[in-house]
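What follows is one chain in structure tokens, specifically the form predicted on its own.
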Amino acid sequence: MTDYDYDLFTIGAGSGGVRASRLAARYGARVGVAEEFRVGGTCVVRGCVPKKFLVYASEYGRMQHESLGYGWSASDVGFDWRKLVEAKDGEIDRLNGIYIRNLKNAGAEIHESRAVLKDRHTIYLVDQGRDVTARTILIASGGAPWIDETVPGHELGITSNEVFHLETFPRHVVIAGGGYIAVEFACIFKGLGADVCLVYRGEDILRYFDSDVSVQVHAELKRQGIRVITQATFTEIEDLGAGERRVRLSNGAKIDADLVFWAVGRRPATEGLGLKEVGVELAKNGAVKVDEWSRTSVDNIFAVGDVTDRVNLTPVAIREGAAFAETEFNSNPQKMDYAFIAKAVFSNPPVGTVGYTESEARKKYAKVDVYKTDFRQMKHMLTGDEQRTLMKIIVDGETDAVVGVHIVGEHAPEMIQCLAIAVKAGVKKADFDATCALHPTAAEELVTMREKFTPKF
């Protein structure tokens, strides 16, 4: 018998969180879980999945547009944005429950509360008032997201947290940010017809992405005719009454909109979860640090996800969820690799990305190859749609291993999934070569890039 109440304690029911949990519970654990949201997290609930749903709606539109060229019709078409919003709630519902009978299969006990650490074994359940106690204790709570709390006016935008649930669909929306979120959400109120304005503070979106990849993206928000005004920032938001705001820039512009949108980043959620009080080591922007296994500067206690800001993406979450659990309840040890994840931009068009850039390369490898080729898919022959589409391959120019891909293009990401494979795996830019091309479609110039491509200054 154990003096502690649960083996593992798992603080926050994400996806990283209900992994871990799931698995522990499946070697034999007694585990207790700890959720003071929904179970399923931020991708579940408010984040990747609900999204996503938003990315495909924006489509349709832009697919009856396309449709004309190929001989179809259509009147009276038109978009209800309630309607929209009831379907992915129900969704969402659903995949909730699928996660709350996931983790009480499997035997964990879940806690609709926030918890918080007295001490390295007990956790105090904040709405139920009272302490229980764990002989491992996993944080898996996540990140939020952030606002600039300095700009007058701040609390008149809304996150990524509120945008699934706006009772009407905004005219005209102005979007602090450049990364995933603020260009994702760009395209959807873009396709779903809001005139749209991003605003950031860098000299181009995407700055962590291949150049190749931000200028690409740029040029096509700005072609769809989404205003994009780069080297700026919000420095104050005016109410205007009826529902208006005025957003005022640091370069003396200042745009009106009926909904303003943070989404300049997300930060560890770790505060007021009694970290620090217990010894837990914490980086500046408050994330938990962590070595290989996942342990944390006190040896029972791991955290696992976005809490760590490690690689922000759900499935590693998931992956590093199962790692510890394999490691710490299976006597299995296993450690999170992360070379040559794959990424995705589901903006319009999508970008698929895989290993390095271009930029990340040349540090790294003495002699570096390129091939790039930008070309107008086929379907759009007939729409007249300019959309273009961006591929670049990566080579180390000693080995020949392809170290990086990059798509932006339509089904980037389902590309880049399969793409990953072979790269994670060290294909060669011969194998690439070696491959016949499958006629007609898009991905066929991946292997047909015969010229190395030369910058010209």
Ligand code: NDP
The other form holds:
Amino acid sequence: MTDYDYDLFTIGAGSGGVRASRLAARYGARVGVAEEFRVGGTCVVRGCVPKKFLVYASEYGRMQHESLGYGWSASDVGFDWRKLVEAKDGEIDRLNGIYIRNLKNAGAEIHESRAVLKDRHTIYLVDQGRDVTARTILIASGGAPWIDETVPGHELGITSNEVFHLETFPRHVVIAGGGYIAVEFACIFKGLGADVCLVYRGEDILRYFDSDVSVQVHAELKRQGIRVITQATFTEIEDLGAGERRVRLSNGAKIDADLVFWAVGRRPATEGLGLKEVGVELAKNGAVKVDEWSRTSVDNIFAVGDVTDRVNLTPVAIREGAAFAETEFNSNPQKMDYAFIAKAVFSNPPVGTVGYTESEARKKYAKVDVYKTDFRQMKHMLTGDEQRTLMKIIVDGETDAVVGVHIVGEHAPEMIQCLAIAVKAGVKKADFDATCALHPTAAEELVTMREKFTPKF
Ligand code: NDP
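Show the same protein again, this time as the form predicted in complex with the ligand rather than the form predicted on its own.
To see the whole picture, the full complex is given below, headed by that same chain.
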């Protein structure tokens, strides 16, 4: 039998790569991991975790305003961007340290280097100028923000890679995109005090969500003063000097800003990894093609996480990594189950969703029942805030199974995580009806919806 340096070599120490490597090492495999940036990957270093800190930060300004309705008074209130960035960086450093320690404690070796495949068992460590070999290779290199490089001046805009380390807090922000990152950062910047304009190429932002969710979030963005321009794209970014930029749009409009932010999607990070050269098949957008076991077209090479462009979420990458390690290193074959994964957009108000949208359900099921409600949360009766909460339940009309729940409103992500357990377990609408309400909460509305919604065609 050929002797390799490692049983498993993982390229990329993000959520999927770290989970797979730690588990494999725990099961006795000799594991090497290469990471060219920072251990922890996008989620920990420049994604979900730092983003959530910014979301929390953006909520305090609003809370201060809201508290006036409850008798508080506020004066001399200020916000220090540098202080926030430093505090956030301190926590990211701590998490980065934990990830490194966990990998090492499990017995994995970390190589701070870019890694490129030379053949199906050989990896070239660029920063070390040497080859290592492995019986099994795992590609977990994630994704990277995409920018439309055909737009003159595109380089004057930043992406989610840079947004966490801005030297100064911007006054006017213009964002391209209408997906997760665009919507979340529009709310973050607005909440922290900037003027924000969102430019989306289509009609409804958050296009992949239930259409009521898209409409509700769109209305809420506008209500809080975010300018939303639809059916337009950036055509040019001009440098006006002194940090000022002018963005020209396809509809002829011009917008001046001191921060231009590209949030037009991410692409799988497969370029220059030597994948095609060793025979690993890639999809048109560069994603690594894998089967249900995360195996690529080369049978000892596997891939998990965003690089495969299946469901691009941290907990999914973690589960794909775990399933791979269980299957390959613990004789415990496991496949990732993609049904009913809860999702959230940390906008203001946030979105929580699980299961099918109404239009997906209408295509899939012969009969669909829809229940929905739209109300102001009790808290806002005294704050004077007009923010509305939407709750929508989609039911398979033949079996009574709840196949989708969509919420736009405060605490929606927390609610949906709990609801996802029930939906995943096959909960029926009758079970919702049989559950006694918890009063006074916003979530009690979920168990008191009795009237079927009849669409007006
Ligand atoms: P999304 O796929 O969510 O959104 C991309 C946006 O860019 C869409 O509105 C899309 O429009 C638009 N777009 C795409 N191409 C162009 C173009 N050529 N010109 C103008 N607009 C364009 O990507 P994000 O970058 O927001 O986020 C990347 C991924 O990261 C997400 O898919 C998600 O998986 C993950 N993520 C998850 C978060 C969470 O769970 N809360 C938070 C942040 C990111 P259209 O809709 O018309 O295609």
